[in-house]
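There is one chain below, alone, in structure tokens, taken in the form predicted on its own.
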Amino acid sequence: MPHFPNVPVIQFEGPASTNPFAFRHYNASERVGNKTMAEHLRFAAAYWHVMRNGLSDPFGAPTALMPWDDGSDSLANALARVPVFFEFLEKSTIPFYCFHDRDIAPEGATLAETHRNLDKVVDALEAQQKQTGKKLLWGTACLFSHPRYSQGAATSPSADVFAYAASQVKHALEATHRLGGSGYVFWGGREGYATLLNTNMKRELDHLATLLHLAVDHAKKIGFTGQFLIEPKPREPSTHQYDSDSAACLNFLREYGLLEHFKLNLETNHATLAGHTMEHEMEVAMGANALGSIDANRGDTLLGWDTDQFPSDLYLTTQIMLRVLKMGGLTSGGLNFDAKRRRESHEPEDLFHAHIGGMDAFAFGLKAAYRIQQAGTLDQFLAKRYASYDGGIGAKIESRATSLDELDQYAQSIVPPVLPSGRQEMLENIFNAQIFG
């Protein structure tokens, strides 16, 4: 018996379609350059939003209608959600998914029972993957919602809490490995502080690095070869979170000898909260060859918290896909819809409308980005703007083959430089013209 009886398998019908259950731009088999759209975009659904988000907010109770869910935190209810989720994946045609351990399986009376619950749900997920061909993009451990993690997990002042978190990571990593996940994510959650009056920051950062090294060691032990990822987030719920943005995460990874093992999983909404654009965060990560995966959502610039809205801004999706194309595409990562419906969009069918819109927005962005890349106008302008570094004194500067004495002599020997225009408005016009073909 279908759980979404009013929803067909979503098909591509083209831009002229008026069917709310159809793609207008996302055509999985259409080739853009040397890859299909499905290969470029690698869409993933977030288990926590699709199956577990009741659409509550700080001022109101949950509104989501989930007739398949009995409202309990029982193992039986957790197992009942699994086929519903895979029906959603099949009808939406989304090939990948992501999960936190506590999204899919409940806590037990003891830690051992908690781990047994996870194993039983992983059995069900594995069976559904074999039946449907759907794949796990990445898994992670929920180290932030339970009261024991109210003062951090790896950065908790309690060694017992650290051990509890490590146990959870061990089993979540093993579950991810068993399900063939392409990666494993660490999301800071509450790894930060509310006040420095009660915080030994250096000690907490040392402990966080220790947990990451332990995870790397355990991955080698069990044969997990997927990509480890860190997801930056500047605040909420902590006043300051240690993984605040791309630059902070990269600095942390370098300091603790972890950069060879980790890449970044970037989220648009988190970039907004950090006071950056998503393009900025991607460029910083790409500069270190450390962009691994993307949480595809958007925030609200008028609200200072994590709204996790579905991506619908075509300029944003084009900017993102320009950089994905620039780095040669996503490999083990993908575009995970870490996005939730608005509280008013509470019917099961709204899950599909939301994901259809996000998939179409990114498909549009991919095609526009490819046009911009193929035209080459922006790349040519950029190359010309920095051409003075391609030879002469500029090449010596870039290779660090000069000195202040030499540069002083050179500067005194030339006519004072006059800069050409940066042509920002012209470039914006070119970008706009290419977006709409």
The other form holds:
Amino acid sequence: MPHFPNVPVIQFEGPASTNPFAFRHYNASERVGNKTMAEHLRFAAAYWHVMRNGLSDPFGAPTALMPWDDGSDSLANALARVPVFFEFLEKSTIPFYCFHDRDIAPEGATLAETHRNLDKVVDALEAQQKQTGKKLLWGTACLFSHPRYSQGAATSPSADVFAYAASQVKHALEATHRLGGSGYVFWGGREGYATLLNTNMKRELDHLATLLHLAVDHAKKIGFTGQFLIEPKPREPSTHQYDSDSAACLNFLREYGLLEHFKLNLETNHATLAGHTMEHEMEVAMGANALGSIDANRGDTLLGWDTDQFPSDLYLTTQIMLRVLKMGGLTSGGLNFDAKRRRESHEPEDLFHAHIGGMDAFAFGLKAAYRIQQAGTLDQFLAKRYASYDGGIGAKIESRATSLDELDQYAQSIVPPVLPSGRQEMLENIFNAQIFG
Ligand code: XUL
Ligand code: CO
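Given the form predicted on its own above, what does the protein look like in the form predicted in complex with D-xylulose?
Shown next: the complete complex, the earlier chain at its head.
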């Protein structure tokens, strides 16, 4: 019996379609350059939002209607959710998914029972993957919901809590490996502090690095060759989170000898919480060859928290896809809809409207970004703007083959520099012209 009886498998009908259950831009097999849209975009659905997010907020109860869910935390209920999720993946045509261990399987009375619960649900996921061809983009461990993690997981002041977190990571990593996941994510929602009065920051950072090293070691041991990822976010739920933005994460990875093992999973709303644009965060990660994957959502400029809204801003999706194209594609990463419906959009079919909108917004962004790349005007402008470094004194500066003495002499010998315009508005017009199509 279908769980979304009124929803068909979503098809591409083109920009003129008025069917709310159709794509206007996302046409999986359509080629953009040398790849299909499906290959470029690698969409993933988040198990936690699709199956577990009741849409409560700090002031109100859950509103989401989930007729398939008995509301209990039983293993049977967890197993019953699995086919519902795969029906959602089939009908939305989303090829990948992501999960936290605790989204898919409940805590047991003991840690051993918790791990057994996970194994049973992983059996069910494995069977569904085989049947449907859907794939796991990445797995992760939820090290932030349970009260034992209220003071941190890897950064807890308690070594026993660290051991609990490590045990969870071991099993979540093994589950990810079994399901053929392309990656494994660490997001440290509680890896930070509320006050420095009770915090030994240096020790906590050392411990966080230790957990990541242990995970890398264990991956080698079990033969998991997927990509490890860190997901930056500056705050919420902690007042200050150590993995606050791309630059902070890169510095941390470098300092602890982890950069060769990790890339970043960048989330749009986390970038804005950090006071950056998503484009900025992407540029920082790309500069270190460390952009691994994307959690595709957006924030709300009127609200200062993580609203996790579905991406619908075409300017933003174009900016993101321009950089994905520039780096040559997402390789093992994807565009994971770490996004939830508004609390008012509580009916099951809203799950589809939300994902259709996000997929179309990114397909549009891909096409616009490709037009911008093909036109080459922005790249040419950039190349010309920095051309003084291509030869002469500029090339010496770039290769550090000069000295302050030489530059002093040089500067005194030339006509004082006159700068051409930065042409921001003209460049914005060029960008917009390609968005108009
Ligand atoms: C929370 C968030 C997480 C991570 C995975 O803001 O983004 O869902 O993506 O733990
Ligand atoms: Co996320």
